[in-house]
Amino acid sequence: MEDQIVRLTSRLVVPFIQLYGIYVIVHGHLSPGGGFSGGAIFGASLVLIAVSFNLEAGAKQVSPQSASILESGGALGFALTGLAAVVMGGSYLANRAAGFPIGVTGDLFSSGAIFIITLFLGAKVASTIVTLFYNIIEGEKKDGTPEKHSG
């Protein structure tokens, strides 16, 4: 896209969108939101960069390869947090029963493992949105028709 107004607006708005996405992820256990919605907000901001400028500018923020690695890391972190609860004597993804420290209600670190799980979930969702975007873009030719893949 060559529209300077769209580029300028995106350049001004994207940092605030990303900050809001991080806020929603980090405060998801205290208020409406969480890993999924915050990750979707953050991932959409990365897609906005790629759409407003070009794919290369979007790939500078998060390359498709690093998004794929982050996606796998988010899922692995989620799974390992659940297994940590099992090792600590609780059930899978147990929180207080497994012995995760619970802080004072209303504080940022007042939810034990839920805070950690939400961070991993936010990273997974944001990177999944970026990965899906680049996979869809790569599946189209320059004229907009679907590309045929073999195998």
Contents of the next structure:
Amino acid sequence: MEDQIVRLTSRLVVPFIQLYGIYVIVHGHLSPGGGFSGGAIFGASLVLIAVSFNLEAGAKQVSPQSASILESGGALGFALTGLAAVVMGGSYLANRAAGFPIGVTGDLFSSGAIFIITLFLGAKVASTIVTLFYNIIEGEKKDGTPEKHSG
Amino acid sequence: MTEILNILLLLFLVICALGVAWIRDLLSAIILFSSFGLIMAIIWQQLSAPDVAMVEAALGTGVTTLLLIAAISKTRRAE
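Form predicted together with its partner chain, following the form predicted alone:
To see the whole picture, the full complex is given below, headed by that same chain.
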């Protein structure tokens, strides 16, 4: 499916969607939204590229392999941030009690561990959406190898 | 003024939901479903839940539509 209008529009719009997704992730502790909402917006922009151009252009942005690595890494980072609080002397996922620096309320870096956790959560949700899309569009044969499909 | 907007939104929501159930063409049903999600996002915003509205707009309108279209491209378009 080759459509000039759709391709041009998505090429113009995708950077702004991604910027907005990053904004929502980073300001998760100040404004509505957070890791899940921002990650969903960011992941939707990556899927939009794959739909409006082709699967190769989408895979150039985030390949399915790196998406699955990012997905596991996000969950791992979440757990390790929680464990870091234990190492620093608090309970699991403790924030101020474990000694994470809390800035002035209202600033961007004013939430200690929540900021790091939200970043990992956003990466995980975005890559999960990309992986979901590629799993549906490519499918799997009986022996588990990905099936060739032009989409 | 907001009352009228809310009533119109809810009316359109019901029409979209009925349309999804009634229409025979699956691609048209998906497009109606995505407009259902978009109206639902505005209604969440009207109900003072901007967090849910954001997720509904991104997932309910964007990703769900794309996943359903991907599913249609693997199967048949007619019901």
